[in-house]
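Only one chain is given next, in structure tokens, and it is the form predicted alone.
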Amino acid sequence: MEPKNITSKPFTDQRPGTSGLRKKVAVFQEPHYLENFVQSTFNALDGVQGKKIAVGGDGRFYNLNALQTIIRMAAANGVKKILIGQNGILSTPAASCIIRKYKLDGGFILSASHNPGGPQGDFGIKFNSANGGPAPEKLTEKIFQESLTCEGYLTTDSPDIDLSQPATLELGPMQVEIFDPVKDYADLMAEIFDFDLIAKLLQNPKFNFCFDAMHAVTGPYAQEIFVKRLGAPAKSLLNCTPKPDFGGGHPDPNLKYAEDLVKVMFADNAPIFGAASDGDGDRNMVLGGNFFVNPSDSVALIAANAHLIKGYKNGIKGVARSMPTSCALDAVAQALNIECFETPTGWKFFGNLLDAGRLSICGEESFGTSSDHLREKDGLWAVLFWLNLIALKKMSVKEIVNEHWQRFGRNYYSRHDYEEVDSKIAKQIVNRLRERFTELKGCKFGPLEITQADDFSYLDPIDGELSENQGLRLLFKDKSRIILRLSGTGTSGATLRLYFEKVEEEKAKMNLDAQVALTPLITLAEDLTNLKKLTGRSEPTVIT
């Protein structure tokens, strides 16, 4: 097996984005396309001669082709081992418990998360590091400049591997491990949480709960935890059967998307407790019988009661957010007299943190929880965190939450999305309310008042690294909110995000709906913005 140099031509749309390349599943597969990215990728890490990697998908249309490819290049590039979910399957976070278990030295996670698959539909790839965590900036930097000059890549010419089974075999000198993707990752949810506890609970005929896999990568992981090591019955799981294009749906774990979900959660006799997932893993959406959990106050929950939970019965460390997530872990976090970190949006940011020790529970708004024991977020993780409370609690979601927000205050919080939002218009939108900062500084409208107006930036106390134009924040003297910013993860136009955050104290106020709560905030941003009129949207794509 001898390695071939195949002649290319630079691409100048290759900058990963906060969660890797993401593109249309037809640019993808255009010649030499994801070929250069991924050269691009063995360059910036200096080679990969000798270096172990793990790889791996969601599962979505193109993964196994892509795969093929990879293990292809990584054999010409001489990869001393790669280790290859069965089927091509690995979620998010079990590749970043991989990497970490086996001492990799990275590994490629395909897939465009949370985005529709399918032929017409999204593809991703992105890099994690050895610690297991998505590439910092400054990697994801220099893999971009790479491809601005990429003039080629090396492969083979190999038959196609059979990843239908676990096996180990050669091709040429590297070393092919196809392994079970689903067993590591569930050992190390039995490490951390009671699972006799929580068996006890879903094995309790008075406690129903439904989990939807939304026909993406979490399913097989859903089986083994839930049904195989839990006992829970097999009539709780919805669309555990990954497809490619998802069966047909958007695998976003919302409101909006988890449709199927939802509708149960939300009937006359609605299951106690409901939880979603979404395309690669890595997202999770709480629900009780009729009642959502706002993931800004799931991730400031589950730091409150960590401590009753067996891998955090000693305590935690820090907390951190991203800064568009509400500050409702920050009460926490003084409550308990711990470090609290406000980081930009990305997982990457709160690497860092991470392996300095400085925190141990970190969560974004978008539906992203996690802790120190991986450097992704981790949806499954979440919900087993929620049943090992209810088992430990004895009370229904909403009582938990309620008892959360009696302690601590109730941050009312809600994230409008413009989705697909025509790309200069919605740098427009951003660039003129930034250009309005100074001016309406001390501003008064109404009973709110604007204490500060900026673009945020973030000065990584690790490694000093200064991160700009974060998202423009608008701030106002009772601790209220309001933040725009354009999310990095789609692949048609741009979406732009609203969010919205106000706090309340006062024990009897703490039960409206967040949208009536959150009004005055609502009409504010559209009078500061005129983004309704501008993109010609009567209302959001999404509400959460």
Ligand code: G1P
Second form
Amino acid sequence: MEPKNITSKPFTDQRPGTSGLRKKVAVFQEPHYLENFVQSTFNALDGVQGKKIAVGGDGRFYNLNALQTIIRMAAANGVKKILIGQNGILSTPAASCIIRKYKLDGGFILSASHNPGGPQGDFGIKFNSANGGPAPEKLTEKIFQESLTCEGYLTTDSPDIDLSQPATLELGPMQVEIFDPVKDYADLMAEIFDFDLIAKLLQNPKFNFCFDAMHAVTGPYAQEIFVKRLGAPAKSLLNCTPKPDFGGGHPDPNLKYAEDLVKVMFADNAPIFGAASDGDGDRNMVLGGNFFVNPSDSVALIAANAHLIKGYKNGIKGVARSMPTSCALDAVAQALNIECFETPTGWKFFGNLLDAGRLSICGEESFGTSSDHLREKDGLWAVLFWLNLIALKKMSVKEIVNEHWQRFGRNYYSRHDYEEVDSKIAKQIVNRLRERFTELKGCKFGPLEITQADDFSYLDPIDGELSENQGLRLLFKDKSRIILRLSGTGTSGATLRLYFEKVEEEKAKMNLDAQVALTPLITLAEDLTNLKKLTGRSEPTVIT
Ligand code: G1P
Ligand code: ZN
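Can I get the form predicted together with the ligand as well, since the one above is the form predicted alone?
So here's everything in the complex, that chain up top.
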């Protein structure tokens, strides 16, 4: 195995977004595109000579090609050992688990998360550091700078490696280990949750549940955990065979895209509990029979009940949420008298706080929840948490959520996404609202009074890094919020996200439909931005 130096030209569009580099498959198929990014990552790490890394992905189209490329490049760059999920499979949380458990120097996750797959779809790659978490901004920026001057990469002529069976082999001086991607993760879940109790619940013929893997990576994990270890009937699982194009769907667990699950859970005689996960297994949607749990409520409720669960029985240290996530979590932190951090969008911002032992539970409104057991959000962890809680409380999902609202108040919450908007128009909408900040402060619109209008910035309390321009906020006297930001994960045009929140403390007013309760804020946002008019849209692409 002789390392070969291949000459290439730098690409100018390899700046990682909210979660790694995501592009259309066709872009990654361009000669040298993936290779340059991988080499730039190696260079940004000051080389990978003698290091140990993991690699795996969500099984989407191009996953296996990219894996073989990375294996060859790792060998040529002097990696000592590479761990690869069998068949190239590794969910994002399982990758985080493996990196931490085997004290690796990091790993590549090949995924574009919830974005569609297939030859016409998206592909993505992200690097996670030795703590198991997404590369922090400092590193992603360094990777980008490297990519701007990357004029070649090291690889070999070695043939493809058979990834279909667990094995240990050698590629030149590099050790290659192909391992079962499910076992270590499932073992970790068994340490955190009361599997005996959950097994009793899942095997009780009166309890029925439904899990939808959306043809994506959590399929094999769900088979192992729910069916094999917990004894749930196999028919509880939907779409659990990963497909390179996710069955032509959008592997995003929300009310619009998780159609199969929604059909089951909003039918007569719906199961008691339903859940779905996304392309790479880090997101989760939780449903009761005819009942949707808002992810912002889910993370708050998880924090409030964590002490009941084996893995958190000594209580939790602190909590964190991304800025657009509702303040339901803040109310819990206040009651528990623990710290609550507000970070920019993206899981990478939780890493430092988790490593410093400042927080135990964190989450985002975008169907992401997790804890300090990993450094990624974790879809199945959230599902198991809910199952453990239901088994303990012997209440329905709706009853558990209602009990929570009665205790902490309800934060009505919704996100409206406008996808594939013309990038120029999207930027114009954001800029125009930003320009009006001074004028808007103190303005009253009926009962709504704006007390603060700003562009969110975050000073990391651990490393002192400042992250600016993280989303426009209109904060109101009654604690309502309107937030506007541009997505950092889309691959075509721009996605505008509008977030609405209204706090309700009156117990009798907690059962409205969220869209109804938020109507005054939704109307005001349109008045202030002219978003619908400027984009020519009559309604959002997705409402969650
Ligand atoms: C979106 C979500 C964000 C999440 C990210 C990766 O990013 O909003 O919370 O961390 O996907 O799953 P965005 O497209 O908004 O930049
Ligand atoms: Zn994801």
